[in-house]
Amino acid sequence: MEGLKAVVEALIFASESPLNVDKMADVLEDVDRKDIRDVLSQLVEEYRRETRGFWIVEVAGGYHFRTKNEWSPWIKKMKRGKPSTLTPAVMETLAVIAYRQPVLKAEIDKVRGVDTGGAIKKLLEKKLVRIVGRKDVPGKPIIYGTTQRFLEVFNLRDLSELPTLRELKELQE
């Protein structure tokens, strides 16, 4: 197909979230997913080299336009608002969630040593983690995971991408 990289191109720009190959092939029906991943990557590749404001990266599952780190003091001050952020509270009842998942509220008290309710409430509210089901005991409990949005926040491809212990230990030191 003629103009495939311009029409991936465009899929991805239009995209408001990250879009998968299987998306774009159902999209571009009569295209080859194996062609479809190679145009990516000469696009990833492209964008990486050249000197622009942003980039296509593969995040959350799938490939989005992401401005470049660099450039992020001048788009602050563009949006002169400040950055939605979260509590050391609520960071760490997110990473309880992020690595134990899947997880009952009462495991994440537990490794808190506090009641995480509000924590969890806020969590749902930035979509950052979602009701993945209940767990077949009485009073059927809620279980948590991690949402494609937390993917997205935190920049990473998929749940292995999350550092390890080890590597955690080294950025404190």
The other form holds:
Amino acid sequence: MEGLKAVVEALIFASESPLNVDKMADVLEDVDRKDIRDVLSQLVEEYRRETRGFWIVEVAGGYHFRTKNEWSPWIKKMKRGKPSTLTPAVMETLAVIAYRQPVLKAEIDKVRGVDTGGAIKKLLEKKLVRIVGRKDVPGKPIIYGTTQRFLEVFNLRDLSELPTLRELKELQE
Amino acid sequence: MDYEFKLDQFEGPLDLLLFLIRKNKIDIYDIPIALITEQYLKYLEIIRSLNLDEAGEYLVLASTLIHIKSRMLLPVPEEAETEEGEGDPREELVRQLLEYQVFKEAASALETRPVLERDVFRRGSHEGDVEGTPEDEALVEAGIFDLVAALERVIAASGSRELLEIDLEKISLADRINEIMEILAKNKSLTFHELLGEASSKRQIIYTFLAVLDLVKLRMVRAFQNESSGIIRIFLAVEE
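Complement to the form predicted on its own: the form predicted in complex with the partner chain:
Full assembly next; the chain just shown is listed first.
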């Protein structure tokens, strides 16, 4: 297709959230997915190479324009607002959910040695974590997992991109 | 926040224990329980004097430590022990500590990633700054809390109208579900408000709400919320 690269670039630019190949293929109808993937990797490469303030990143299963890390001080200055940060307790809880999902609260509590109710609530509010379902055991405890937003916020392509957990054996040193 | 001593420095009993182990340069696989218990109890004393609420969480581990300590003082009978698990009484605690440490590290590893709105930014997303205009409907999937909040708004609004319920209209949840599916099939998407708005009585509002919850649960519809304005839109899950 003539000008495919430009069209794909425009689609990503206009998309609020990461745009995946399926959606692009839907829009572009007759275009082969392979061709879309080809121009995508070209685009990603071009933005990576050029000295621009932003590039195309592969995140949460799609492609999205994001500013490059190094310019964050200026952007923060422009935005003035403080980014909402998560406390270590909430981050730990998020880590347990991310790596252990689908996971029950009792299991998270056990790993952290404290009640994590407050932290989970915070994560639900921030939409980083969601209720995946209920376990079919007495009490029907809630099962938690991470959201698409979690991938977006932490710049992860998918869950497999999570840094691997250190093996317990290595801790010996 | 006034004089809240930063016990948040420790994320809990396991964290405190790890701290003590590091501070004393102790081998985690061979914890001198007597020493650690003593130090742990000292910290617990401080915690108790500062924040009783939190102390509770630290107490359980204190009793575990004391229990382990007492078991280690007892001579190990020659014949292998039966119920209490074989071998070192510290084993379970060490396993728990190691596991906790792994996740603590995983949490810091996550923190170092380029975090959206902290290190990297996307186009024009400006939390709290731009008023949500209908044109820029950034949709995020709405959760149950959002739906409940929206329900509260509608009920509050309808309460201001004078409503007279004359007779009990027989509506069933299944009917309402079918109606909503029909409406959605025609309109493709509706705001939650529109859907509830056409209901005239509290009963109908509630049935509509329940129907939406059911449909979301059955994954027949999907609820999305505009990130800035909070308007919830209901879509048919299967469009094609």
